[in-house]
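Just one chain follows, in the form predicted alone, and it is written as structure tokens.
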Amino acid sequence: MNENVLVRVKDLKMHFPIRAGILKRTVGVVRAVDGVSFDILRGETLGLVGESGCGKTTTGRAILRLYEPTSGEVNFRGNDLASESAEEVRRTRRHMQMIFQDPYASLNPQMRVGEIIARPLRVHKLASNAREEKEMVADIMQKVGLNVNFRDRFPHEFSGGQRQRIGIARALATSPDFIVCDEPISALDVSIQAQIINLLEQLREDLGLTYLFIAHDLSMVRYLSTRVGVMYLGKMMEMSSADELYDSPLHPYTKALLSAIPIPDPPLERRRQRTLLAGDPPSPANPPAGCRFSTRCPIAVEHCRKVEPEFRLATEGHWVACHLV
């Protein structure tokens, strides 16, 4: 593996089954992930994008093995973590960690912010001794910009934005090398999510670190990652570096979603024209035949409704799945 790839994934597959009946038989299956493939380079951020449903979280989870990956591979600094036993994938998961989306429902409303942060020290044998700790507590929240003199107080007393400083320093506690950061200012308010996305920035610089930016606001994908990848029903549609997928998309999905961004500009918004897509995204449960755009497509033909695309080298740097492109 290219020793600046520090995450691959390869035909990534995570199926839940759907169980019935008073025995609880499996009678179908929901297809959250159905075959992505992906790499992402030392000291990026590659962003993930889609609508709800289309298995951007999944993926993120089955990559940290949070989730038990169906089949596929996913290899962390030249390690399959797909093969390796739990405990071996406990002591990788010291380098790679989580911040989570909510941060009302992700911190122990129990435990003082202190003892949320100190926790992946202790579980991992980090700090020596107690008076090392509480150091590294300290460096820690002033990372991210916490009061240390807040450590003793409980996750109820701080606002949303803090909430997520927490969340953020608990996941920086083991130096990791790889961060999932699962939609991480989409429970905030419009005036925090800057701030929240800034430190996420100085941080990759400060610490060297690589991150997954999971989101579906594509303007604050833009303005954080370094490259851009689009999903679909659990599909990867398309990939390429930020500036070239917004500034010249090729899937008729993206397309579709990049003219969903308001521009500040009202005459330019007025005479933009917008791609409405018809109806709702199939279900993962029963996906059609072909390609996974084809029933909202506006530009499908036939052979898209029987062939499923391959996920291909369009131009350098740009993957695309389109047999019209």
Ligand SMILES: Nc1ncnc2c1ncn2[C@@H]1O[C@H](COP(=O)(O)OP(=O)(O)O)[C@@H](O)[C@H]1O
Second form
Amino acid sequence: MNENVLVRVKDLKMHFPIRAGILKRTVGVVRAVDGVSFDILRGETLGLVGESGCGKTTTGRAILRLYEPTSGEVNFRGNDLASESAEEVRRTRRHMQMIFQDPYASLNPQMRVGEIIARPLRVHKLASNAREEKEMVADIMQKVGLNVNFRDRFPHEFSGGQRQRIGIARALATSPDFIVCDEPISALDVSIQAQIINLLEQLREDLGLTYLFIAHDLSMVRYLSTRVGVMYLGKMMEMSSADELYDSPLHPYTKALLSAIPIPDPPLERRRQRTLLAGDPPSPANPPAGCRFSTRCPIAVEHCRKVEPEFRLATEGHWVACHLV
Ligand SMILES: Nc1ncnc2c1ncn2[C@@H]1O[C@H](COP(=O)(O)OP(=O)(O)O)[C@@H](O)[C@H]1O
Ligand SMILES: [Mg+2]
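The form predicted in complex with this ligand is what I need now, so please give it after the form predicted alone.
Let us now look at the entire complex, which starts with that chain.
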């Protein structure tokens, strides 16, 4: 495997059973992630976007082994996690962490901030004594811009932005290489979103981190991401460098997502052609035949409704799953 590849995802599937009745028989499956393949390169920020429910969070969680994937492979630093022993997975996990969407729900309200941050240090036995642990916690708090004197406070005593800093501190405690940032600012006030984004960007630079950055809209990830992947109903539709994706999108779905972003120039905004996405995506329990986007696609032809397009390299570094581009 290429030296620059930190994470390699191959045909990853994550299906959840739908159970019904008193016997809880499986009556179907939700194809939350249904065969995605991509690499995450060392030091990059890979943006992952798509409408709510398209499988972004599930992809992130399956990569981190917070879910046991239905099938497919996840390689981390050249090791296939599926073939590792429980002990090896435990050790690998230290190097991959997650920052959650909701800083209110993801922090234990009964734990003091210092304990929340110290916990991963204890789980992975990273401090040799109490004094060292205390120093490490102080160091991490300082890195994320939290006042060290507040270490004995509880999460509810902090504002939303500061709570997300606690979540970031907890993720950083084990000195990971790779962090899945799952919509880390979407629950926050607009006025503090930029601060958290700047902090994440600063930390990435200072600590040499690699991010999978999940967001539901494209405007968010543009300036953060080296490359961007666009998901729809459990599948990857397009992936390329961020600039190319915004300047020369290929997939009709990407074009529709882009045209939903307002242009801050009124004359240009009035003149431009919009592709509007009608309705909601179909259910991932019963995805359309052929191309999953065909039921909402403005250019779909008969073939699209029958044959599923391959995710292929269209031009250098630019992947797309569409018969018509
Ligand atoms: N633990 C779960 N059990 C059953 N279905 C789930 C579970 N997690 C997610 N899903 C379903 O999988 C699909 C993808 O969800 P998710 O990955 O959370 O999407 P996104 O993060 O893009 O909004 C949705 O239809 C969701 O309802
Ligand atoms: Mg999500």
